[in-house]
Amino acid sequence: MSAFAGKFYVPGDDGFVEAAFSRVFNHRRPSDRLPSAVLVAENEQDVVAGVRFATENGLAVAIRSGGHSWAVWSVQNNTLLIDLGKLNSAQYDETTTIVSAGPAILGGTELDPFLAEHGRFFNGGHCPTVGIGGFLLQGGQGWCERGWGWAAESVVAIDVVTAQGELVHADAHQNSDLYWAARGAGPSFPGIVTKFHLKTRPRFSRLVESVQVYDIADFAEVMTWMYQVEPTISPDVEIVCVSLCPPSIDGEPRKRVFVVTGVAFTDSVEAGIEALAPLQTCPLIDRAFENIVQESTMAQQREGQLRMNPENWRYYADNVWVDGATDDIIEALTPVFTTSPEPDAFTIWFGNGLMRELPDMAFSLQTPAYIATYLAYEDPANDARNRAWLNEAMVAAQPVTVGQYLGDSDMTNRQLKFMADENFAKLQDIIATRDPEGRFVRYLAHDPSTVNKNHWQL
């Protein structure tokens, strides 16, 4: 199409299907969904032209920033898919310490090294190949979120293409409704963000990690202690407990273990060791297979994340925000942490620290702990088994489940609450005003009429 600087595809064109699934991380891909056309945008002007093309041709618009949506939200029927992959540049302002970055820039492998050159840090996603677009729109559960806040809280402004095909700037003072919505609306945001303007923080000079490995049979006792100690630990420490199967040694069968990790972002190794010291108080510490405290780097942390999230594999993911009595939580979570059918699957408990009031933004649901399971595997024959196991494990967790985080959700399978009721109502009003004709796709859900409700409470 001469109207676009980038490449445009329709069914029948060479490369159409490849373009439709380009950069989709999950290789368990939908077989019943395909867009009507794909535009690989070259620049912001292409995005504007794409929205206007969709309007003229009666198509909704779906967006791909980084391609890490587990449910592959970007691939939907009767849509123009606008791929933002080339909008991945970054500029840093030494005076304001604000970085302006395109939605497709990868938070770990691209944005973080760029900011490191300026002595700055932004707490992007843990998986290094996650683009910042979808990550930030969903709230942004990034590094050390328990102490430094949700990544979306660092968004100071956005550049947005509206449903009318206009490029506008939005912040707390102008187009403030779009600014409010962009921090948590997720895939129903009524526009296309072409650039995020982000606050950065001074970069830590040292990173120290604590790693303790326990038998999975010790899950309940270790987790009980963790609920006691986690709120007392420095906000500059990220705490994650993981159920996983380490690689086989000498051909021995792989055995699931429970790993307690702490990562301290500090200015000295000594300060990091001191910040991690409470993790040495576990009453089962003498039973740990490993107990290591050592200096690390962001590069090493990224390498570990890439090993846990291999590309070109199939994935099922689900998650819950949990709250309640500690004993009830542990009982409800035991199946998802201890019975996974896939050796490469892992489940995390993400300590969220002491609860604090969130800024006024769309993102509005959190609890002291976040649990997510990532079933990573290669054999398509395991699809049905894995889906069934994960659903059953999530049913067991329902008694302590408050809701879910959009970033690890799949509403085509299971719908949960992800936003406070008043925030969700406000978002619907903004969508109705900004996109009354439904130019942009809404949440990809099994039942759109019950979005933002826990399915077992209907």
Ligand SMILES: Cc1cc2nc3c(=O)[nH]c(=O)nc-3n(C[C@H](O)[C@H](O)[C@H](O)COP(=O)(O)OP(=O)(O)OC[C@H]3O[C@@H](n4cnc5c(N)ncnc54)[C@H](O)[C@@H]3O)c2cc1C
Given for the second form:
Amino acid sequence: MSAFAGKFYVPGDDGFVEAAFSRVFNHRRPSDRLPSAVLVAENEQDVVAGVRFATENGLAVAIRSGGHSWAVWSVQNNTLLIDLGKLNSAQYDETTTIVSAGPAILGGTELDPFLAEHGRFFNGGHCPTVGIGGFLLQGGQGWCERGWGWAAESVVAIDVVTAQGELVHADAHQNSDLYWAARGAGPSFPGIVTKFHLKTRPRFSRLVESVQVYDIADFAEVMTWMYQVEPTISPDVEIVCVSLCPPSIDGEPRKRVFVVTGVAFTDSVEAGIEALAPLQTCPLIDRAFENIVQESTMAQQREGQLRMNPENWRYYADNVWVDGATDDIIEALTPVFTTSPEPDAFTIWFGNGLMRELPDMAFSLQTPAYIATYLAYEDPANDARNRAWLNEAMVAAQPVTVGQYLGDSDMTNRQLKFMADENFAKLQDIIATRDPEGRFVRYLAHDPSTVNKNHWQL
Ligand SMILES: Cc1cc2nc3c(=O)[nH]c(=O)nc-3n(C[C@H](O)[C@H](O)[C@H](O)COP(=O)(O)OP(=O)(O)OC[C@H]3O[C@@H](n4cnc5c(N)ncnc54)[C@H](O)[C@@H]3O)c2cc1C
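Following the display of the form predicted alone, present the structure of the form predicted in complex with the named molecule.
All chains and molecules follow, beginning with the one already shown.
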């Protein structure tokens, strides 16, 4: 009889390959990595038993919650992959307004409707199918992070299975080293989180969006204005500028445009329009192909995210935190915003200019603007060309690059700084104490000895 309530697979078993890959979002999958076994955990006891099984069999442990790591961190050699997909329930406490949720619950598709029933909101990932597990561990750039903070800042406690195979509770008072690490360590957290206890916020009642569409040739001028106006805009507005190609009309070739969006999370349409008003000050507004301000819903916003990130496609993603003089930033970012070879690729500038002091936690690197590119495509023949384009565009951005966010990174290709040096050193101490035998996989990096350094500064 199996030691697990859930299903257990080794290579050669029916269902092994499916168990290893079917919940991986990115269809550009690694051809040189495969786990030694997969456990689809049924419950927390299975996770404990899985860690003990790995110890007895000399395997490291890799973990999957929502399967949305672009770089497919959950699939690694010589590991037991513990798939937490069934740990996706949630309980809400009316008295504390805290929600306790399994790591595989999908932030938008599952957790948000559950919280909406209680009039509450949690700022999960933009794409509704992102699992909260990987998302929260690396910081969590959720809806309106600009004003409401990193989603990890709302983690009040976690339940964790340790490298010794024990289930413990961690918060600011007990096992506080694990609590500190869980808010930013990402895929090098020395444990398996089986439950997150999260602060929720009152739910806004109205959503108003502003969408302005410019010629891509206007990128530099629009961005120059954006750098001036963004810090003056309400913290209840999310601001994202996107380079994308809208669908073709009448069979015309698709043309890349530059779209300035604002989404106000508010309690009345009038308040939303007022909060978005500064976006009407763009000096190029008369040249905009479209300039719309309208009421929207979370469901519509999420549909838009799903359209931009189709299931079953291949993806390359990369990102940078930038800082410096506005002109230098714009010059360095021009290639990544204007020259993408794939019509379905998009690049975002995420306004983060309302920089707040972060609480003491592992996550510790951000700048006033976040730039990320998502190369979405279907044809594997374009892999090499797309990789080369993205790397070149990121080299152009180096003069203004401070580091990057783990969430959209792939250290097998490019290694950058993602954490303050002192936080990284503290994290290494916690890992050494909590997981001295390396039971849990570490950052999947091209060169593990230079993790958390910008590769061109070595
Ligand atoms: C379409 C799409 C949209 C996205 N949008 C956003 C966004 O808006 N904001 C943002 O911040 N990020 C976003 N991301 C990035 C995403 O948050 C990260 O890829 C994150 O790692 C995904 O979490 P997951 O649980 O779904 O992934 P998984 O692939 O399941 O997990 C990634 C890794 O995290 C670690 N991990 C996961 N769960 C646990 C656990 N319970 N215990 C210990 N370690 C664990 C493991 O190392 C695991 O391999 C997006 C990704 C995609 C594909």
